[in-house]
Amino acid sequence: VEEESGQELGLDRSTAKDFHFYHMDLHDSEDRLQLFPEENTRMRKEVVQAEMANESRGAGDGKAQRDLQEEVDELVHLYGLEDDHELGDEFVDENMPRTGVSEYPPYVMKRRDPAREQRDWRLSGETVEAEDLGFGGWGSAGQCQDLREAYRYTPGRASEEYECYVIPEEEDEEEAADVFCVTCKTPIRAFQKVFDEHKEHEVIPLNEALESAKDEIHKNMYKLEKQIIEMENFANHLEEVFITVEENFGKQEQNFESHYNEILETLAQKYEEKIQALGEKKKEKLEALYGQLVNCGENLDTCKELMETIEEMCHEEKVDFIKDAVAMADRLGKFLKAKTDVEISAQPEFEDQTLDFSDVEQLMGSINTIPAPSAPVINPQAPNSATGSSVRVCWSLYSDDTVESYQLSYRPVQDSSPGKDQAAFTVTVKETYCSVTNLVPNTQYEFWVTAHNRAGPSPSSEHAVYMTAPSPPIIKTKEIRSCEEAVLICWESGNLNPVDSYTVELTQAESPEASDVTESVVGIPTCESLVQLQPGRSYIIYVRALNTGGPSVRSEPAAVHTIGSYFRLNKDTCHPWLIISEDGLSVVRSERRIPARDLSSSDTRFTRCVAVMGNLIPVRGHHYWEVEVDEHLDYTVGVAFEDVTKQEDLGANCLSWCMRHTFASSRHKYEFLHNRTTPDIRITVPPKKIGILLDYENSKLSFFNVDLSQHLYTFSCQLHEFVHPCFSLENPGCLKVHNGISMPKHVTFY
C-alpha cells in the first residue's frame, strides 16, 4: 500500500518506508480497541491519513512532518504498539484526503531500528505528561500508565519482522524450602532458622517431615477405610430394613385390597338381591290395583247403561213402560244385589326391609383378623458370616403372610448331635436376619425360627446348624526359627474343636499398623508353616484360623528378622545334667549330678553324652552361628543328624561332625571328630568365640576363631538330610550361643 502510494504521489521511498500498517486482528487487538471510544474511530483514520498527506507535500513541510513522526514513534513505543502492524490497513485509505493532526495518537508500527532498540522505554512522568499535553491533550500520566498496562504483551507474541517491546514482569523467584518448622507446621529455608522468627522453633529435614506426613496420612486412611467399612455395613443394614418395609407394606396393601374387594362384592350382591325382591313386590301391588281398577270401570259402565235405559223407559207409553218396567226391575234387583268391592286391594306403602349385614361385618372383622403365618425357611450358613463370638443367621418367607416379628431359637450342638436336653435361647427380631452374640468360638449351634403375628405363631422352620469362627491361634514365639531366606512358624490352635485351615499374614515391621499385608499364606492344614521371605528384612507375623463360619481374628503378633540364622536349644534333647536358659540360647552344666543308673535310654534325649541339640530351620543354604566358650572348659560343638544315636559321644559315628576341646595340665587339645577320626591340627591361640558355618550347597562345615578372624578347619560332609547344631559339656561350665547375626566377611571365603 505504501509503495503504491509513494509512486502516485512521487514521494521519496526513504520517507514512506518507515511506516507500515497492519490489520487489527493480531495480538488481541480487539481487546485493545475496547479501550477507545467507538465514535473516535473516524478521527483516528483522519490522523493517519493526515500524516501521509503531509509527507507528500514538499520539502518545506518535511521537517515538521519528521518532528511529528518522532513524537508518534515515541508514543507508539511507549504504548507498546510496535507489533500492531495491521492497524493501517483498517484505518488508512490512500484515496481519502489527508487532514490535520487529531487528538488521538496514530496506530503505527516501525521497522526494527538498532538505535531505537537501545532507547529507554521507561519515560519519566514529566516526559509522558509533556508529550500527552503536546499531542492534542491526550490523557494524563495515570491514563498513560493504564494504557501501558493494557498493552503489556507476553513474550513470544511479536512477529518475526517487527519487534514488540515487552514491559518486563518482575518475578519473585524465592529459594525452595529445605527444612520444615514443626512449631509453625510450614516449610522454610534453612537460613530462616538462624535469622528469622523461626530461630527458637523446632525444625526437621524436609524429607523427614514428608515421611512423617505420609505416615500420618496413611494411618488416617487406614482409620478412614475402617469407617468406610462400618458405614457400608450400616448402609447394607438400612437397605435390608428398607426392603423389609417395602415387602411388609406390599403384603399389607395386598391384604387390605383383597378384603375390601371381597366386602364390596358382598355388598353389591346383597344390593342386587334386595332390589330384585322389592321389584317383585312392586309388580304384585300394581297388578292387584290394576285388576281392581278394571272391575270398578266395568261396574261404572253398567250403572250408566241402566240409567240411560231407565230414562228411555220413562218416555214410553204406559203399556210399554209397564212391560219394560217389570223386566227392568228384575235386572236392577239382580245388579243391586251384587256386592261391589270398594276396598283397596294393595296398600301403597312397602314394608320395612330388614338388611342382614352379619356376613359383611364378619368380612370387615377379618381385615383386622389375619391368619397365622406359614413356617419360615431358614438359610444355610453363608461364608464368613461368623466371628469368634457371634454368627449371622438369615431366613425368608415364601408366602405373602403378614408377620409382626420372628422368634429365633438356638442351642449348642454336642458330639455332632443337637443338645436336645439343653434349654434353648430365644431372640425376637422384626427383620429376616439376626446377629446372635455371646457365643463360644469354634462351636456348632442349632438354629430354628418361627414367625408371629396377632393371629399366633407359625410352625417352626427346619433346623440349621451354624458354626462360630475359631479363636485366634497362639504363636509359639520360642519355637520360631529363621534364616535369611525363610522362617518356620509354629503355633497352637487355641480351639477345642478342629479347624479347617490356617492363614499366615506377614507385614513389614516398619509399618506394623498398616492394613496392607505384605504376604499371606493360606490353606495351611497343620500348626506350622515354612514361609519364604526376603533377606535382611524385619516382619510382623500374624496367624488366623478358619472354619466354615469364617476366619478368626489375628493372633498376637510375633517379630521375625531375616538376618542370619536364628534358633533355640531344644529342651526335648537336653541331657538331664544340663540346664537351658529362659531365652534358649545358653546351656549350663552344674556340679550336682543325677546318678547315671537313674538315666533311662531315649531316642530323643541324650543320656550318655551330656549334650543338647538346637532347632535349626530346615532350609538349605548357608547358616552361621557363634558359640561363646571358656578356654578352660571341656566342650564339643558341631552338627549332627536328628536321628543321631543319643547313647554315644558326638563325633563317635558317621552322623555327626564336631570340634572337641579338652583342657589338661595347662594344655589345650583340639579335635575335629567324625566317625571317631580327627586330622592332626594344632591351634596355638585358644578361641573364646567359635564361629560355625554350615554350607548345604557345598556340603561343608567350617569352624573359625571369631576374635582372630581365623579359619580353623572345614569338614566335607555328606548332608543327605538336614542337620542340627549340637553342644556338649564334659565338666561344669556354660556355653552361650549367638545367632541371628550376619555372616562376617572372612567367613564368606570358605
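For clarity, a rigid core is taken as the largest C-alpha set superposing within 1.5 Å between two forms. Residue numbers count along the first chain shown, from 1. These numbers were taken from a predicted model, which means no experiment stands behind them. First, how it differs from the form predicted in complex with its partner chain.
Relative to the superposed rigid core, residue 294 undergoes a CA displacement of at least 2 Å between the two forms. A displacement of less than 2 angstroms separates the C-alpha positions of residue 433 between the two forms, with the rigid core held in common. Relative to the superposed rigid core, residue 185 undergoes a CA displacement of at least 2 Å between the two forms.
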Given for the second form:
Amino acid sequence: VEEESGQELGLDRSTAKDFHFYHMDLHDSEDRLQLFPEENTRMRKEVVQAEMANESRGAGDGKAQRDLQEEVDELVHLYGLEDDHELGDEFVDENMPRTGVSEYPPYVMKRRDPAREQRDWRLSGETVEAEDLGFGGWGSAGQCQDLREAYRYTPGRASEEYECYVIPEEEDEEEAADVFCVTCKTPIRAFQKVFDEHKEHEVIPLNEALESAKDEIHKNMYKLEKQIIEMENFANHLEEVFITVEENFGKQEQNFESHYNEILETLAQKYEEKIQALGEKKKEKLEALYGQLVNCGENLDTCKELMETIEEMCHEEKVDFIKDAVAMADRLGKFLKAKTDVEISAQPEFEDQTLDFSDVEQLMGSINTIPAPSAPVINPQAPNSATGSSVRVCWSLYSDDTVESYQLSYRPVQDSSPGKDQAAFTVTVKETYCSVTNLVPNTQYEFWVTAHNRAGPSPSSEHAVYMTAPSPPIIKTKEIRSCEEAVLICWESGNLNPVDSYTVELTQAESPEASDVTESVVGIPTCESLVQLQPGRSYIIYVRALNTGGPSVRSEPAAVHTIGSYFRLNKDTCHPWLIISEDGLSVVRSERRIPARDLSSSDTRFTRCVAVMGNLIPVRGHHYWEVEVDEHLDYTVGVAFEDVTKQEDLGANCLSWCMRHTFASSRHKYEFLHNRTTPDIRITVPPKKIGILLDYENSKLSFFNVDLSQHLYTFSCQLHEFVHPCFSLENPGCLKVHNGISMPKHVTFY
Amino acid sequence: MALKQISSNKCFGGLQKVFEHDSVELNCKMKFAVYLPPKAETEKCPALYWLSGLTCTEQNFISKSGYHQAASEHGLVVIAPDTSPRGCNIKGEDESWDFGTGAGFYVDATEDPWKTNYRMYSYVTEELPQLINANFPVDPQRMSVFGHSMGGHGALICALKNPGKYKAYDATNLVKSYRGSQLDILIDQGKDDQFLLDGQLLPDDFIAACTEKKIPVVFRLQEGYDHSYYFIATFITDHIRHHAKYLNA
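The structure above corresponds to the form predicted alone; please give the structure of the form predicted in complex with its partner chain next.
What follows is the whole complex; the chain from before opens it.
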C-alpha cells in the first residue's frame, strides 16, 4: 500500500500542476478547497499511515475505532457512499479534527477522488503514448469514451443536500476549538484569543464560522455543477470532432495510400526493368570478352605449338631443318600476317543510366492535386416532369468532391440489337439538373452524366431512361354519340407507339365559374370512353395521352350537348345505293343503281333492303329522334339490333321493329312491322315528320306524327341488347334525321 | 238543380259516385256517374265524358270497364250519363232494344211522342256539362268526349258538331263538312265485333271521309276483340291517355 501510495503521490506531485481542469482557482476564493495542495497530499500520506496505524492499533483502540466505524457507516449510508467506501474511510479519518490539521474538506463528497481520476487519466495517457507511433491509437472512440466515463458526474444532488457534518469530538481527544479566528483562518480555542498570537485578530464564534464556511461551499458546489455540465457538453462535441477527424483522416489516408502505392509500384517496376537491362548488358559484355579470351587462348596455343615445333626443328639435321624451315617460314608468315585482335571488345564501364522518372514525378505531383470526382448518381425520372418535347433530368453527387461542371449525354433508346450505336448528344451544365429540349414525343432516351474538375472526369453514372410525354390524341368528332345522360367519345392515339393510358377531361361550357371545374376520367386503356353527364348541359371535352414521362397536352376540344340523343348514320352499314350526307344526318337514294349481282354479302352492310343504321349511344333510358319524310316516299323507319340480318327487310325478323309507309294508288298504307306481322292500323293524315321514342326502361318503341302531336303506335319490345335506329328507302328519295332535341311534351305521356 | 247522391265508393284513391237529378231537357229523373280523382280534392280537373252504348245505363261503364286507375293517374273527372230518359212512359219505348229506352243515340228527337223527352244531344252537350261545372271541381275550359258503340258515334257527332268545344249525327257526313279546329280522333274497333261483321258499322267510310278532309284519325282494328266491355277494358287506358294528353297539356 505504501508503495502504491508513494507512487500515487509521486504522480500526483509531478502532475498536480499540469492539469487545470480540477483546479478550484476558477472561483478565486481563498477559501476554496485546494484539493491538490502539498499539504493535502501530505495529509493523505499521513492518513494512509494513520490508517495503517489504526489498523495496527488493533483491538486496543477497538472501542473507539468501532464507534468511529459506526459513525462512518452512518455517514456512508446517509450519503450513499457505499461504492466509495474507501473514499469514505479516508475522508472519515480526515474528518476527525486534529489540531493543526486544518485544510481538508469538512464534508463528504460523492464525487470520486479527483486524484484517482487524475491518475486514471494519466494512466490512459501513458498507454496512449505507447501507441502514438502506430496508427489509430490515441484518438479511438473507445479511449475517448473511457475519458468521458472517468469524468462523469451525476448532477441532481443539489448542493444543499450536502451537509456540513462535523463529527463531535471524542473525549480522549484534545480540547476542541470553539471559536474561529478570521485572521488566521483557523479554529482556535477561546482562551487562545487572549494570547499574543490571536490577540489582535478578529474572532467569531465557531458556529458562525461553520455556517459561513458551509454557505461558501454550497455556492461553489452549484457553480461546480454547472461547470461539469459545460465540460460534459464540450466533451461530447470533442467526441464528434474526434470521429470526424478520424473519418477525414481515413479518407486522406486512403487517397495517399493509393497514390503512394502507385508510385512505389512504378518505382519497383522501373527498378526491375533497369536491373534486368543491366543484367543483359553485363551478359553481353562478358560473353564478348569470353569470346575474345577463347580466341586469345587459341592463338596462344597456336603460338606455343609453333614455338615448340621451331625448337624441335632447331635440333634436327640440316637437311630436315631446311625442309621444315621453309614450310615453317610459310606457316609462320601466314600466321603472323593474320592480325590479332587485341582490342578489348567490351568495355568494363557501363554507361551512365539515365533513369526516366518523369512518370513517377507526375504521380508524385498528382498526390497534391485534388482527385477527379466520383461518379454522380443519376435520378430516376420524376413523375409528370416531362413534356412532349423535353425532359428534366436530375442527378446528385454523394461525396464532397470538388466539381466544376457536369456533362450530360443522351441518345434515344435503341430497341434493336446493338449494331451501330447512335451518336449521343452532350450538354455541359453547372447545376445538378438539366432540361433537355428538342426531343421526340413518346420516346425513351437514355441519359448518363459525368462530373468534371481540373483533375479530369469522373466515371460515368449509370444510364437512366427518361421518357418524353406523348403527343395529344385527336378526338373523332364525327363519331361522337350522346344522350341526355352520357356521351361516347372515341379518338385516335396521336402517337405511333403505344401509350400507357388516356385521360378524358370535361368542363361545362355555360357558366364561367363552372368552367373552372374540370372533371377527369383517368386510366382509360382504349381509345374510347363512355362518360356520364348531366342532362341539359353543354360540355367541352379534351383527351390526353399518358405515359411514364407524364401527360400530353390537351387534344383539340370537342363540344357535347346533353339535349336529346345525338347520333350519326353509320357508313359501315350503308347499302351501296344510299349516300349519307356530310353531317351524317341525311340519306339519299338516287335513281341510278349498281346491278344487284355486284353486291357481295356483308356482315355490316345492308344488301337486300336499301337501308342504313344510325350509331346510337349504348346507354339505356329514353332516346327520341325525328325523321323528315316525303308523303309519296315508300320508307321504313324504326330500330334494330346491331346484328340484324342485313340480307332481309327491316321488320321481317324479330331483330327489328319499324313503321313502314307505302304509297300506292293514291292511298297511304301504314304498317308497324315486327317479325313480319303488323296490326291493322289506318292513319288518315300522312305524317311528314315522324317522331320515334325508344324507351328501354318500359321496353317500348313509339311512333308519332310530330306536326299533329298525334300518337300513331307503340310496340312492346324486349330489348335485351342495345338497338340502333334504322332507315330504309324503298324508292328513290331522301330521309332527314333530326336529333339532339328534347322530347316534346305530348311524347312524355307515352 | 238539386243533386241527390245515390252512392259513393272509394276507388284508386278517388271516389266513384252516382247522382240523381231532375233533368230539364229530358223531363224526368236522370242518374249519372261521376268519378272524382284524388287530384280533385285540391284543384279543378278536366272533365271527360263517356257515352255508353245501346242498352247501357250509368252503371255498365263504371262497373265493367276498369277505367278508374287511368283516370286516377291522369287526374281526370269522368262523367258517365245514362243512355236515354227513363220512366217517361212513352208508348213503344221498350219495344226494341235499339230504339227508345237505352237507345237515345245522343240526338234530339224531332218527332212526337219522342221529342219531349228524347233530347239526349242537348242533355249531353248542354245541360249535363252545366250541371257538372256548377257542382263539381271541374275546369269548364277543358272538356273531352269518348264513348263506345252508340256512345262512340255520339262522341264523334258531339265533337264534330261543336268545333272547339271538345279538345261529332252521322259522323261520316259531319266529317265531310267539318271546318273546325284540329281534332285528334282515336278509334279502336274489335275485329270480331259482330256489328262490324254484320256490316252495321262502316268505319271505312268514316276513315275515307277523314282522310279526304285531313282530319287526323288513328283507327286500330284489334284482332280477336269483340264488342263487349272486355274489349273496352283492354283499351280504355290508351283512350284515357289520349284524352289526358290534351286535357292536361
